[in-house]
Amino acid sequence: MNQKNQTNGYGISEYHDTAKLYEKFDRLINTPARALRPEALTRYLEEYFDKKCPKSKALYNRAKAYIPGAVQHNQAFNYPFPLAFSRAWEAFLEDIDGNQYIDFLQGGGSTLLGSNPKPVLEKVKALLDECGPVTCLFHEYEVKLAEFIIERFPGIDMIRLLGSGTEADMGAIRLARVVTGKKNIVKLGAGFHGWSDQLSYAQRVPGLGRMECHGIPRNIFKYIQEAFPNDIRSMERILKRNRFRGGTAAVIIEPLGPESGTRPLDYDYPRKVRELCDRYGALLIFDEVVTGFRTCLGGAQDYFGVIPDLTVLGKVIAGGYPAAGALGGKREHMERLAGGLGGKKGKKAHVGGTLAANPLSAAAGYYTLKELEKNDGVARAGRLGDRLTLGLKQLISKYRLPYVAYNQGSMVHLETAGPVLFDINLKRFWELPKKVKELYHRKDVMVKMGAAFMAEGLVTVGGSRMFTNAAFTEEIIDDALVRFDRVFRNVQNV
């Protein structure tokens, strides 16, 4: 296996050997989930969440009666009650109790830079008190904050900045059906791309296709279909097929690998796969919504030595601010968007948004981007990451749990009951109900560590996923294997 081992510059310090996780993978799937014992889980529920969080819990339960789930994100809710937090700085959290968390959900993986920085801070104000945060016309930033991203990624000659990273995806496939006349849209089983009509087929497991994507009409999945994570031959196989059924307008994948690398991909899978969209004339389409910045300033294209022809971004790319997306790529193909002046005659693909490259969001991008790149902050996270990710297989072999834990320089991954870890094969529909049954377990199993790292003081993207930032230390990350060590001490014996 081709790997790059990269140090300067680079968020990814070694990629992983990827067969070696997929046999630790299916260990852990056929091994009984190693749940925290009952007495442990009660006591972190009536000690810490009962005593100590009582402001949270009251402030939950009157957000029942007007929002649903009582949350308005869908990483905000955690068993058994999602806490509620009033202050973010570096790579801290403190809720309306005054508890104090090490903060590894780090806004969904977008302050990179950590939370609140001061140095983007203090050129917000400035802007807020000159022109405020949104005006709906041209400004100055928009532009910075485009040159810097051009000059880095190998892949975008132009950029539109959007709103979200839905937006960018739900951009980049209608502007891949425009350039070349095609219909159908071939993605990656278990992929995230927003949560779009059309995008939101086959998502969190592979080979779930349609099954959890209430509230949509079946006819809208008729051009979009699902690949399998690294099997190359099944990738091509339907773009073979669908040379008779409308062309492939573009193969859009996550470069690491779905779900933010949950599902982690080869190293020389987005090359293969650049190989096969050429022969078949389809557009590639890489979503960097996580690894744009992450992996490098240049992105997975840069580091792989892939290039897209379009490019979606989000998340780092407005700070942490809000309206965090644009849609990137190729000259001849981006001058296809409907807006402005000049571009290429003929049809076009109209997107848009109000709050889209607002002032605010794009100063804040330009100045975060900014210092990350002179304080080398994308590789001072990923060494970071590998620090937390080295202790946390030291512990798990402490313990003798089947749990596995890896990363991808500052997007670290701990599956200790894997539920997003499964494959459905809706052919052996005989299967599906134990499956589903088990899957469903897991992910109780799953949920409830969550809690039990919270009441640690450790905020986790559903007890999984954590994200380091260039904010973190040495100390934090070694305090904060501490507090992992507590709980998982606690975890039920064979």
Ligand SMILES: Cc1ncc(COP(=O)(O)O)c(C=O)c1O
Contents of the next structure:
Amino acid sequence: MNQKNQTNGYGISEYHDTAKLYEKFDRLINTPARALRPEALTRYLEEYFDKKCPKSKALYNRAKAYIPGAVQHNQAFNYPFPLAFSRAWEAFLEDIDGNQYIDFLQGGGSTLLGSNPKPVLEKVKALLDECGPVTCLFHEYEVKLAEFIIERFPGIDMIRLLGSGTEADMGAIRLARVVTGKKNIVKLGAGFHGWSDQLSYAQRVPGLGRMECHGIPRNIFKYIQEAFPNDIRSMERILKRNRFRGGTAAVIIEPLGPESGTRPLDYDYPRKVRELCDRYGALLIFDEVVTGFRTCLGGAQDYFGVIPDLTVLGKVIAGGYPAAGALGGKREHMERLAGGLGGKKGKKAHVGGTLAANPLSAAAGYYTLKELEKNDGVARAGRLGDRLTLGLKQLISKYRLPYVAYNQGSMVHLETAGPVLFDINLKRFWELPKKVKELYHRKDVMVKMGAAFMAEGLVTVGGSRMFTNAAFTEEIIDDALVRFDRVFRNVQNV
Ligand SMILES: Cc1ncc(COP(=O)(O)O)c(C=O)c1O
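Since we've got the form predicted on its own here, give me the form predicted together with the named molecule too.
Okay, now the whole complex, with that chain kicking things off.
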């Protein structure tokens, strides 16, 4: 029994019953999607977006001519048009029309301490006064941040700071190939490991393979395979087959499940993957870009007691400041990274970047993590995630909806339509057109639900995911639940 919970600094109070969750997912996607009533959607569009957001709308109309899709950030496009935000503090946001929101997007999960926390801001300002954001030279803060992380992550003896999670994931698979001399990388279907060519394989839903990987030549995927989440036998089959086609350099997983736990993993799945990696001589990579500090300050690897060979970090590692990425791991592997003095002789993996390990990101990350530790911030954000989830479950029962709410501490999931809960099974190709149509319909339902949340003052990750942070309070969560109630009241009956 896992005794790690919020009483001793972990973000998760109790690991979910994964089998039960999948039963609920099945029920959700096998019953007709429950969308907002059309008249409610029209009311939100006319009364809120048209009347209360004119400045955002005007800015959007200007941006359309110069910016592909009108916004630079993938998470910024919201139906019916993106709102432009000018202020962020603690748990809140304000748009340029002066409307205020509860912020459950939290910089895509990167602001775990709170939005723009004062103790970090002061240190950052002092640093900027002294040396500005970048020198491309050695700075004390990169050492301080490295020491903090290495003391807490069981799988990290050495660490290399990089510009983003995407870069760190690219570095991880390159290093794994150098260390093992093997070729293949196995990932989980639906897993997101950034947008590099190779790791774009099988994103979003399991079975997708190289569909939707436009602009990437198919031979890029020659040495990438996907296993279905929780299906340890499918993973072993791939590892066995790979012995005759160049071997497996690494298996890469998000330890709580693909797409930030949207496809939750069984509690013992990471351990089983560890065993398989040992048996087949592959490195195990944990992509902890999201789970890294939200599960606990020693990552999901500390929580599960499963030690990966390499770890990818991002987001919280820079406290919400730019250039958030790092690759850590066991000393014998990390010494194969090129750069610096000394290290192992022989083949090396090259990584780098102009803004990697800049003093600004390193200082912001260091003080963010220190403050989180001082204030028990991880457990606090987790408790507030629990409160939000419990409240959502009560609303789901109150309105007899098929929706599913669950959380892993401060990472909260609300599936109202479930477009990402489908699988693609090419062996049953005749089902594909119908499935794809249904998937897009459900995506549309979810996006419109996100618009209703926004109009009620709730910023979410695409209408289906939420992050809490240590600056939330019980009052803020309860206020959010009243707003969710107003949306759920407007859902269509069957
Ligand atoms: C698990 C995971 N890995 C990698 C990345 C990519 O990180 P970045 O956006 O910093 O490139 C993300 C981004 O959301 C992620 O969630």
